[in-house]
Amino acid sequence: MLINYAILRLLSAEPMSGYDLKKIMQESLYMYWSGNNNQIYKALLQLCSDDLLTSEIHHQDGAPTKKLYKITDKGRAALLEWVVSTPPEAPEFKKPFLIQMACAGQLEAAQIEELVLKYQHELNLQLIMQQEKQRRMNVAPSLAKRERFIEDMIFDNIFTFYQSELQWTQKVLQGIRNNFREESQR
């Protein structure tokens, strides 16, 4: 199960409580999910389970009592041999807005126009939303230089795709105003 693995991932770098974890994932820019906390605290115990995490209890003055988790060597080398030898899957293109564009051909250009400039404005607000969550995030600032890399990679992976899908919506507004041009001026 991902969830499993990205809860690795996130202990490899330090000790966290299972609030600590929803919280990072919920706001992360690749770790992606959108399941219910119970689902984080089974799998947490499973983790436990399996030997891969072990947790122990932290008293706070003032504050309520955290159980933090923390990964074992075990886990490491479970979570290490996952990276390798999971094939690395395609990307998906199922995007709602390709479903909208597809029937788009039967407005007016000028709808179309529209159609595709509040895309644009989504993606605008999207890229400027993600740049700040990487900003303010704060992952493990402890990383090793490679890893710190390759987050920095990942960042720029999901930058590139906001970027990449404005560079489209011009080239289709674009096209929309070169070739009916006389039907948008009505």
Second form
Number of protein chains: 2
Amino acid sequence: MLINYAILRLLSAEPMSGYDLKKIMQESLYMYWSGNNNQIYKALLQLCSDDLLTSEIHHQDGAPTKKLYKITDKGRAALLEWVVSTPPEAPEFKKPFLIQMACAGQLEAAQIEELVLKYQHELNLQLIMQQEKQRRMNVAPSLAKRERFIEDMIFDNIFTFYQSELQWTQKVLQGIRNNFREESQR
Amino acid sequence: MLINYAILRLLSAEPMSGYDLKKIMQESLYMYWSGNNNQIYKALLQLCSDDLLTSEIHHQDGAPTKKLYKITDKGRAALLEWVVSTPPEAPEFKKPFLIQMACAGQLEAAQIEELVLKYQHELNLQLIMQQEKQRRMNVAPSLAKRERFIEDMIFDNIFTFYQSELQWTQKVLQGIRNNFREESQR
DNA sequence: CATGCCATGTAAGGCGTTACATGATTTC
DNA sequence: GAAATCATGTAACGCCTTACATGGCATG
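The form predicted in complex with another copy of the chain is what I need now, so please give it after the form predicted on its own.
Complete assembly follows, chain above in first position.
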């Protein structure tokens, strides 16, 4: 399960509780599990029983008791092994909007335009939210050069994803205005 | 459920059987259900009981009996209503490769490069497959100008998705070569 | 004679989400 | 006094996939 490796990755940086992991995943741009503790707590149990993690109970006063999870040497080895030996998968996407577009032949030009504009708006919102997440996340100050580069590349990937989708909406809008000018000018 | 509207859309062009729908969805670039008859047959039953479709049993000699589904006026109205009144959603993506990348700080430059090259290769394969699908699908010869335009835009969307991902891999590879030159030249 | 296509359907199970339960502490 | 945060966990459900069951016809 991929989420197990995502957790191992996070714990390879520093020990954390399940709750911490949940928050980080909620804020993450590419860990796409939308802050879902159910899966996290189950995964943690499994990883512990596989000896990839150890858990330590931390009593705190003025706050609930928590379990601190640490990655083991076996865990680090498993993560490394996974990274180098897993064949990279092509990305998946779900674009419900394309299904809407596919139905748009029935509509008037102005209606299609309106739809695309709404989509554009939604994309802009999303893009701003992602940038905001990225901004909030930057607390780790002194990463190694390599780590920094990788972080940047990951952000760039997500950023250009939305950018190119936005560019596509521009192309569509222009196409509508050029091809269906007669109608939309009336 | 979105798949219901995808089915309505397909049946709005011409009557079909569940099996036909399954095949089309398998070949579709943006209907992302990977040819899954389970959902299709269930959806068809539901759509029938909602009077959005009618089904007609067709006996064929030399082939199994099939059920031909036709969209009703109510079905067309529901589809149109859905298209114009559903707020467009931002696309979702899952890129397991980014999780792999996030772990790559541990690796040597050459290993990262290898990983990215493999990803690039996988993307190229995928892109070719999608183009092949698109080529095979083009049997509908004389679409209206508007329909043609929409079809083209949808294909363009998917095409540029892979293209921009490929461009990203180029950027990453260059970055590795520039930033970690010392190591990778050894 | 095995494989594959046409055609309909069912079963099992994994992945993922929302929501709930509990309970203490802090903040408005 | 209400709401948010910290913290762990469970329950219920929906979506989606793979695989299976059936059976006739065609193709190699």
